[in-house]
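Below, in structure tokens: the form predicted alone, a single chain.
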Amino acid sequence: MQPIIDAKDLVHEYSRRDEEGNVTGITRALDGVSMQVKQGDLIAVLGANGSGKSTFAKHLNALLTPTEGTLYVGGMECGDHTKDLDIRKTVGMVFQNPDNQIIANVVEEDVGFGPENIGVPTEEIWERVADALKTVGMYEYRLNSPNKLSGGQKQRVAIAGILAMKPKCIILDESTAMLDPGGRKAVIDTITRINKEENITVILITHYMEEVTGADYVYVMDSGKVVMEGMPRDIFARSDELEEFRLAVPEAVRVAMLLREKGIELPKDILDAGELVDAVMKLQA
């Protein structure tokens, strides 16, 4: 089966210019990134600020064009601008600040804005709006003003707006960065459920390590390159390397690491607090 995302040796360069428009330097934000994503996968792309992960995300939605290399989204080549609209129908993007995506004064009207713009018939729009709001748990707020919602609720409305366009893939580009821990958990739980129940591919761009424990596969980026990749359990077992790339491991992983340093024999691939407690209880049995 053809992957929904197929990046090979992807390069993106930004030119710096002076006041007269002359090029004064070039920054390579992506440097040979290769990645394949199958339909229905939940993929996490981790990286500290400046790692290139958000630049990569913008390529997947045809917001940026590769400088070198190839990128196919749903079998369509990014860079062929005649395909930009079709690519954006295939891949929906949820950004960091939901206020930048919410434009209407009523929740249900905002969710219906995207389908209306791509020519969905009116009757079907309202069916899609209702379904999308129910999926993210925001149907009871459909007549509310977005301004009265919490940050986490706004982000779920933004996700509903993407869902209503029926994409095959959703990208969350640091979409929980402005939320408190409760809001982050609600958004991640929602998007994980959508991935499993709707078979929608999810690409989670983040620097919050605890968000990626449920991912099918993890890529770690630094300085525009993929520097680590593997299953979450394998990645977290390499906590020393992660810290070299300015990524803090989840608290449960750190505690397990400290306990091992004290001579307590615990597995190296502990993912969360529940697994840590289970491992400690087994030692006492």
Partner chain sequence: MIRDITIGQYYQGSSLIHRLDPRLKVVGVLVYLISLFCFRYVIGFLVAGLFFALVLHLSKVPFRYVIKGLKPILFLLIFTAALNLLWTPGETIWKFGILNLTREGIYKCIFMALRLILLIIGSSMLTLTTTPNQLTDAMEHLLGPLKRFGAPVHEVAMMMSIALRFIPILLEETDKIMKAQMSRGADFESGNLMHRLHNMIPLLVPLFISATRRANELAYAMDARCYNGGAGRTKMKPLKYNPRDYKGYAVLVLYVIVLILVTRTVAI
Second form
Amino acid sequence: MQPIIDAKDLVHEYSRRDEEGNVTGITRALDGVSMQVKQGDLIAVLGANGSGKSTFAKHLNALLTPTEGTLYVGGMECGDHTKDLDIRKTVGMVFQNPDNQIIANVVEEDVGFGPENIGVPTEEIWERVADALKTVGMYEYRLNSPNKLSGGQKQRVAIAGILAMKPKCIILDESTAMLDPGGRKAVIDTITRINKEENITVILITHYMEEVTGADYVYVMDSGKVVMEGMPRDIFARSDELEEFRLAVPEAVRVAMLLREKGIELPKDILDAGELVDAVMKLQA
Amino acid sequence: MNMSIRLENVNYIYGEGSGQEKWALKNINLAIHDREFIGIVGHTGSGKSTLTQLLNGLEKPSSGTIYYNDEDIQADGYERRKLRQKVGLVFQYPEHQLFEVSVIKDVEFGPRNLGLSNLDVEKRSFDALKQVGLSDDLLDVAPFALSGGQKRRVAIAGVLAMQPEVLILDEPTAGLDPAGRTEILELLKKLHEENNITVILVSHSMDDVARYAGRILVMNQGELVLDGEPQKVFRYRDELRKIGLDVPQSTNILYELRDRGMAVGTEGITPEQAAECIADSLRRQS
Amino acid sequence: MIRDITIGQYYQGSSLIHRLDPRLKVVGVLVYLISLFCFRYVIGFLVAGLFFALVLHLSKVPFRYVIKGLKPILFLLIFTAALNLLWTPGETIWKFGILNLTREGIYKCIFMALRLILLIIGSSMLTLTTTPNQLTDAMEHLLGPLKRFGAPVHEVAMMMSIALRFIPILLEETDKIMKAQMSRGADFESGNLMHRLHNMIPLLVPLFISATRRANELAYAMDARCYNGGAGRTKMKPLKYNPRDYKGYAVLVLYVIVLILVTRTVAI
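Having looked at the form predicted alone, could you now put up the form predicted together with the partner chain?
Now the full complex is given, and it begins with the chain already shown.
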């Protein structure tokens, strides 16, 4: 089957300018990124601030154009702007700041904004809005003003706004970075459920390692390059490398690592607290 | 000199007289002593941000009294501008307040408002930037050209340059990557230990607070529900969970093991301590 | 402080007034505002006031909430009132230097104050009961004929809607930056005008940068959700008149007739 995302040697450069507008230098935000994503997968892209992960995300939504390399989204080539709208219908994007992506003053009107833009008939908009709000668990807030919602709730409204456009893929561009732990968990739970139940591809961009435990595959980016890739448990086992890229393993993985350093024979690929507890109990028995 | 902050029966009500009153703080009694490192934990809307703004006199309690060094800070004639210098407050996303053309000028804003001599202003600002670990070649750079983590350091330096006795920080690590978070928290630790500053860290993260604070205040719906040393506070796992918070992940692992019948101590609150507890227990058995 | 401003704020509800067609409400408010300038006797305010009270009652918006909207213009209100009170020529009641309290002055002062108050609270009823999106829909509709002359009606409507959405966010942000700078010893309250303006720089620069950043991110978010101008766009809530809206227009006409009759016959 054709991959939903197919990026090959993607390069993105932008020029820095001085006050008079003269080019003073060129920054390579993306430097030869290749990635193939299968429809229905949950992919995580990890990276520190400034690693290029957000620049990459904006390409998938045709918000930025690659300087070099090729990028196909749902079989459509990004680059010439003829397919932009179709690409954005296929791949929806949730941004970092919940306040700066909600357009309307009532929750349901905001969720309806996308469908309105792509010309969905009125009756169907109402159905889609209701379905989308129910999916993210925000239906009872449909008449609220977004200003009265918590950060996590706003992000779930933003996800509903994307869902109502019926995309094949949703990108979360650091959408949990500004939330408290409760809000983060609600967003991650919601998006995981959407991935499983609706078979929508999810690309999760983050620097919180706890959030990627459930991912099918993880990419780690640094300085515009993909520097590590693999299953979450394989990535977590390489904590020294992760630290080099300004990331850190979840606490449970760290406890397991410290125990191994003390000579206690635990498996190398422990992923979360549950697995650690099971492994210790097995040792004890 | 011994610094102290005391709150007696402090209440704060939003929108008083509007028919939509909301109690942001309910009957807070609290004493903060010299050179403590305090962590304040609670949900968004638990009242922790309001509390911090009361401490440096930006907001006024609806009732109750706040004492700084035994002086009522809301009394007539009390100089609240001086209080703001002594109790420095770093807001969430402080980099959003930067406005000057260069890093050093921005940091100088605070001390200049204190009416110090040029020499003092420059010296304090220079020292503050050194404390936050910003390299000299960035002094004349525009703040907007810096990375997110650097901007935040500059903003913190802007408050440090006022040379406060108490430094309050509202979610200073929000939005930073793991290494950036550790750097900021280590900076606070250093300020606390080397400069003898009282630090009040407001945070969502139990893990961070557990590692750095010597005393934890847990807020819920405007009330102070728990107050004590981390080890003591984390004994109340069920109570914390009831209000939607939790003990640190490492402590949780120990509790899980004990719930499953392992004879393990549950006093560990950092990964290092948790690993120690587990290793001890396993050693005792073999 | 700054959070108390209610102009342009929506008060959530599902009252009859909330459910009326926004076009009716826009036309209604316009008619109402014009009507306030069409009579010369205080009795007119009784009619206008009663009409306002009726709408307020039906809207179920608390009166206190509406009154809060007057706070920001309190200064203007007192200023005009004082101006009218003390500088209107006529039959003198009390005189002190250039201050001249006259019977006409008292009358005019009450008149202007009532008019200004009804102007503000009357127009705030529109924004309190109509979501900005409905409001812009109505504007777009009512101004629709101008599109033929190439006027960017949809774009302007969208801009208005977004401006309204970001007002509370930017107000909150202003509050926060102000407090942050006050924590660094900034003083926004003392000094002469030039001094104060200069002191505003630490507030205005970050606010401007923040607004620009938000605008930039919002533009991305709108692009990502396939926003492409007004062409080919459908509506989630297309405007359609219901029987109650026709009744609403009838009530509006009735109000105008009663106002004319009363102010023509009773000269108080």
